[in-house]
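One chain follows as structure tokens, the form predicted on its own.
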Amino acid sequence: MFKSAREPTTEEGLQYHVHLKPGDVPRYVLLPGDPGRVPLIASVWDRSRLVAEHRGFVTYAGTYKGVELAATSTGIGGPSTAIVVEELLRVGADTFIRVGTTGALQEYVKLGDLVISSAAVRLDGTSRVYADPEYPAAASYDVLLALIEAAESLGVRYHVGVTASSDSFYVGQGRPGFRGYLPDKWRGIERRLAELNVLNFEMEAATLFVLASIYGARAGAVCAAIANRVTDEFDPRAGITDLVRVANEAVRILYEWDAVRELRGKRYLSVRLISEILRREQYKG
């Protein structure tokens, strides 16, 4: 039985929405929006198993190159993402990487390229429930670096910069609604953001970054560009394979960095520590 309406968990810590309890997932969790992408992410792991499937939230856990990790779908948008992050934190996860798809706002971001978010414009409503608009939505720098390192090591095309997160796929991203409805506030929003050098539009990063920052967790985001709003191209399959590879490899890299950081008794990752890790890898080779 669940404890109460205020605290919808069981005595064992089972969470109402994701149906996970402490011990079900490790600290590193990949967060695709689409539940169908969870088994795809897990398909490249050494081993994997379905842990929970409830209310559209699917979780797999397993190992990738010996590193324990999990993947949980968030659904679309900030509200469901906040639910997932809240409940994953309660069961012991503390490092999150959004693994999503996105629409590019710059012409040079080609279909299939990856966009790694350094920060997010908070056009969503959910993050504003948690913090005033002046509060930044920024990726954790070590997760950001791990994603960049993963993309570099795998030789995939990628871009790093600011993302815009919206709760609306249609009107809020400048797409006409039903019967062409489009308020002036959102007409041309994609062009105005592009002028600010924003790279892409998506729907979850701002919420994830704000919650992770508030709760002292870590978060990053990598998305495959399946659309380009400048060239008006769209291919829902573009870049998905590279997306999955980079997200998983970033977890492995983070694990190695974390191990050295903890061994040295350091709270933060530094250039010196990364150099030490590189020297150890060269020595092993």
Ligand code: URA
Contents of the next structure:
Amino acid sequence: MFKSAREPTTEEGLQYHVHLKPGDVPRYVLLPGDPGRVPLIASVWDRSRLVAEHRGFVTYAGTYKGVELAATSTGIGGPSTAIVVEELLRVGADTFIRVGTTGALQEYVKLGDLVISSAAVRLDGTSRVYADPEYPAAASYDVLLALIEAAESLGVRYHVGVTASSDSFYVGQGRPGFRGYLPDKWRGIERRLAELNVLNFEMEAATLFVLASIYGARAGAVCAAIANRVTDEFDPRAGITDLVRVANEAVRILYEWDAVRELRGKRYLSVRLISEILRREQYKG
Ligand code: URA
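Alternate state requested, the form predicted together with the named molecule (shown: the form predicted on its own):
To see the whole picture, the full complex is given below, headed by that same chain.
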């Protein structure tokens, strides 16, 4: 039985949309938009199990190289992403990595390259419900760094920079709508953002970053470029294997950094701490 309309959870803490309760997921959760990508992400784990599946929100939990993690699909766009983040926070998750696909706005970002977001332009509607437009949508620096480290260590092509997040795939990203409908406001938006050195368009990072920041959680985003809006190419499979490898590896790296940081009683990750971890690894190796 659900408690109330205001608080739609059961006495055990089961969440209405994601069908998860406290203890079902660890602190690290990967967030693909596509439910079909959840088993793909989990396919490289040591062990995994389907924990919940409800209204398109699919969750697997397991371990990757000994580190406990989960993956939950957010669906497309800010509204459903906010629901998932709200409910995952309530069951104990606090570190999120969006694992998505994206349209590159710069010619040099080739199909299959990964884009790691340092921040997001808030063209979504949902984050405005939570905070005024002046409030930043920034990735957590330690999650961002773990993603960069993962991409470096795996030797994949990647870029780091500002992303634009829209609640609209077609008109809001400057693509003609049905019968060519495209209001002036959105005509050429992809070129105007490119001039501002924005790397890519996607649909969830800004909402995720704003919510994580408000709630004191951590968030990052990595996306595979399946489209290039300058060259007008599109391949929905480009970069997906690298995407999955980098996201999982970033969780492992972050786990190691968190463990040493907590052991040292530090609140923040620093270059000093990372150097200590590297020295230890050299010693072990
Ligand atoms: N996802 C988006 O939001 N836009 C694209 O162009 C490709 C993937």
